[in-house]
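Just one chain follows, in the form predicted on its own, and it is written as structure tokens.
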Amino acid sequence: MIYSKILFTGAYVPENSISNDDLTTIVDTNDEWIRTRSGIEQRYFSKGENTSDIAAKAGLDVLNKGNINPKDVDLIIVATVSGDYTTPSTACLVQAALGAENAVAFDISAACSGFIFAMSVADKYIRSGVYRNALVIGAEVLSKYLDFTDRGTCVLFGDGAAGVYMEASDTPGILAEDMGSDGSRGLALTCGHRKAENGFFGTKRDENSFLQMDGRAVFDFATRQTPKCIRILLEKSGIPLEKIRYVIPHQANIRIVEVISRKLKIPMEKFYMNLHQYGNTSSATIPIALNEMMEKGMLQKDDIILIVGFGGGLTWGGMMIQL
């Protein structure tokens, strides 16, 4: 039986740290308002680096940690909603930047759940024997989509990228997964809407590229669906909660995680949070947190972790993983 395992992690964030106080110079807000409602204290904004640039730097960090030749990479999947172009894919640009000329490369769009969706796809390719390994990256430059007159939304998001290197293994790595979508509520979070207009039918184009979010709807979805997802993972895997080293949630809002903690009676100490430092980097939040934990020595071989995300689509996903 072939399985897949995470062997290495890596990350990259732009060097420009933007504090809540910095935001007050261009947004009608204040530090106390942002912190108490979200738990965010700062985030990183790109200054000229696009999504493929930071994704490639995160990918290079992964490969360097494993001393992996880019030419030996079979598959590159980038989860993103903020690609440089509609086409080419961000993954193809990353492939070129890394010199991974033998890799198949494509993107996945599932917003903040995207990294989990991408890992699931990579796992299936590896388990089927089609590919031996995969570089999976979550990367976003969301700052280019923020409307800085929408103070309820623009203060929540940041830029960043991170990823993992997965390889075929004789022992299981992904012990259970649960994913889903609810397109009926998809318009609760949108970005880059463009109507089907052209020179013959409709001459005034709607090009509202800003990220728009119904915060209450997303909060309700996340606090209802995420506990369900975690319960399903526990049931599918048969692994008791006490054997899970950490839960790594999508880093969107501290209040969401607090509600999940209360509903499932999981102590907050079990949830790894770095939201205060990075803000919501969408598909990059979970791999950034995972890489940070690995670099801090908080995780060891054979540790069991649970990752869980929710986001635009609306989508959700979770995995029980043995390192």
Second form
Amino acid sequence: MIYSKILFTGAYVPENSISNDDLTTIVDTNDEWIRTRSGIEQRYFSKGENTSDIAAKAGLDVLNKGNINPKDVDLIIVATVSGDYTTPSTACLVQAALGAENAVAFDISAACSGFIFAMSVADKYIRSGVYRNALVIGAEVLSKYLDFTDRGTCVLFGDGAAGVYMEASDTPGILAEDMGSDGSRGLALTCGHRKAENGFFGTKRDENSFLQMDGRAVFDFATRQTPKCIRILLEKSGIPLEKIRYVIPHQANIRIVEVISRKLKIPMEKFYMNLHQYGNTSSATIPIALNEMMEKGMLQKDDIILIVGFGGGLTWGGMMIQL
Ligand code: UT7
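Since we've got the form predicted on its own here, give me the form predicted in complex with ligand UT7 too.
Let's see the whole complex now, leading with the same chain.
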């Protein structure tokens, strides 16, 4: 039987850290509101680096950690909703930047659940024997889609990239997964909209492609769906809660995680949080957290972790993983 294992992680965030106070200079907000309503203290905004640039830097960090030759990478999947172009894909740009000339490369669009969806696809390719390894990256430059006159969204999001190197193994890595979508509620969180207008018929292009969100609707969705997803993972894997070293949730709002913690009676200490430092980097939050924990020595081989995300689509996904 072939399984897939995470062997190495890596990350990159742009250098400009923006505090809540910095945001008060351009939008009607304040540090107290942002901290208490979301848990965010600062985020990083790119100044010139695009999504493929930060994704490639995160990818290089992953490969360097494992001393892996880019030419030996079989598959590159980038989860993103903020690619440099509609085409080429961000993954193809990353492939070129890394010199991973033998890899197949494509993107996955599932917003904040994207990294989990991408890992799931990589896992299936590896388990089926089609590819032996994969570089899976979550990367976003969301700042280019933020409307800095909309205080309900612009204070919440940030830019960043991180990823993992997965390889075929004869021992299980992903012990259980659960993913789902509810397209009927998709308009609660949109980004990059383009109307079907064109110059031939003399109509103007819609220029409002900003990220737009019904925060309450997404909050309700997240606090209902994420506990269900965690319960399913516990049931499918048969792993008792005590055996899980950490739950690494998508970092969108500390209050969402507090509700999940209360509903499932999982102590907050079991959740790894770094939202205060990065804000919501969508597909990148989970791998950024995972990489940070690896670098801090908080995770060892054979540890069991649970990752879980939710967001645009609307989508959700979770995995029980043995490292
Ligand atoms: O990654 C997945 C995508 N996103 C999410 O998971 C986000 C999910 N939603 C949330 O996290 C929360 O709903 C928000 C943080 C977006 C909003 O929190 P809330 O407690 O639902 O606040 P609200 O939108 O109901 O706004 C409450 C008040 C309003 O003022 P009034 O009408 O009560 O006078 C807002 O105008 O807070 C005001 N407000 C702000 N005030 C200062 C909204 N944004 C701000 C702000 N600074 N940045």
